[in-house]
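Single chain ahead, written as structure tokens, the form predicted on its own.
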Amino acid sequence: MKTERIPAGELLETGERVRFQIPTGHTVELYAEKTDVGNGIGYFDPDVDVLDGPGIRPIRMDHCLLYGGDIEGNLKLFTEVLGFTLVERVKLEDGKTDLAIWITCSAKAHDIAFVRSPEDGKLHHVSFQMPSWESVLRAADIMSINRVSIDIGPTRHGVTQGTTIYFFDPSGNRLETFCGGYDHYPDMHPITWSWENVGRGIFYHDRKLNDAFLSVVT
């Protein structure tokens, strides 16, 4: 596995980075230093951020889901080298092989997820955290007003138990507004979903999969 060191400043406001490729063909970079620009309300005697500003106002990036073949290699790398923990998994029809895995390096239900695919290096979606279910619904209204292409939702996942809307940006990349999920701790056992219940795991309300949702990636 080739590893590169990228000097500080090569990416704006970012310190030295370590770049490498994971088994599913995605390029990953690690860094420790980033210029702090704050959250807009200041660090000294701040007011509560309750003003209703423009747009859907996500808190931050929450997670991403990537497609590729060797998700076993990814799991080994991320858990044994990078300190992630396996949170949930979906099994294929044989009951042994993983179709998908959700892993975390924090107390969130997941920081990154991988789905098995014959083609490496693919992105399924990037997700942004919202503060509440009501804010996810408000985001749906704003998307509809602006004629944004909504893929799925508003709905809930069985996996991670988060509430969600999936939509597409003008370039065709799938994005998500996500809220909720549970706290995960490293001593918890991973949750396993069977192939028979994968529809309920992905879309808890509809209890069935959407073919386009699974197959459209960038």
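Alternate state requested, the form predicted in complex with a further copy of the same chain (shown: the form predicted on its own):
Shown below: the chain alone.
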């Protein structure tokens, strides 16, 4: 695998980066140093950070889902080289090949996910972390007040068991507000979903995939 080193400072407040292409064609960059810009509440005798303004106000980015061909290659790279763990997978009709994989490098249920797709280098969605199911409802309300295009939700995922809304920004990119998902530890066995149950795995209440969700953004 070819790697490229990008000097420190090329990206604002960021140390040297190592750039490489993963098997599904996406470009990934790793870095070890980033200037600390604070935690939002301060480091001394902090107060709790309550919701006190307009907008959805997610906590942080939670994960992203990428589309491409060689997701076996990605799984091997991320688990054997980058320290990720396989959390859940969906099988194709043959019961053997993976249609999708969810992997983590923390105790979150997923930090990144890949879905098999004929075209490489695609993005399905970027997801933002919400603190509670009630804050997911508020997010949906704010989307409707602003006539934001909602793909689906509020609902629950079977995969990770988190709660979710998928929606589109004005450029057509799919975004997600996501809450929860179980804690994952590296010694836990992965969960496997059959092709027959993929609908329930993705949208636990509707139990079927909707056409809008199957579109790939970029």
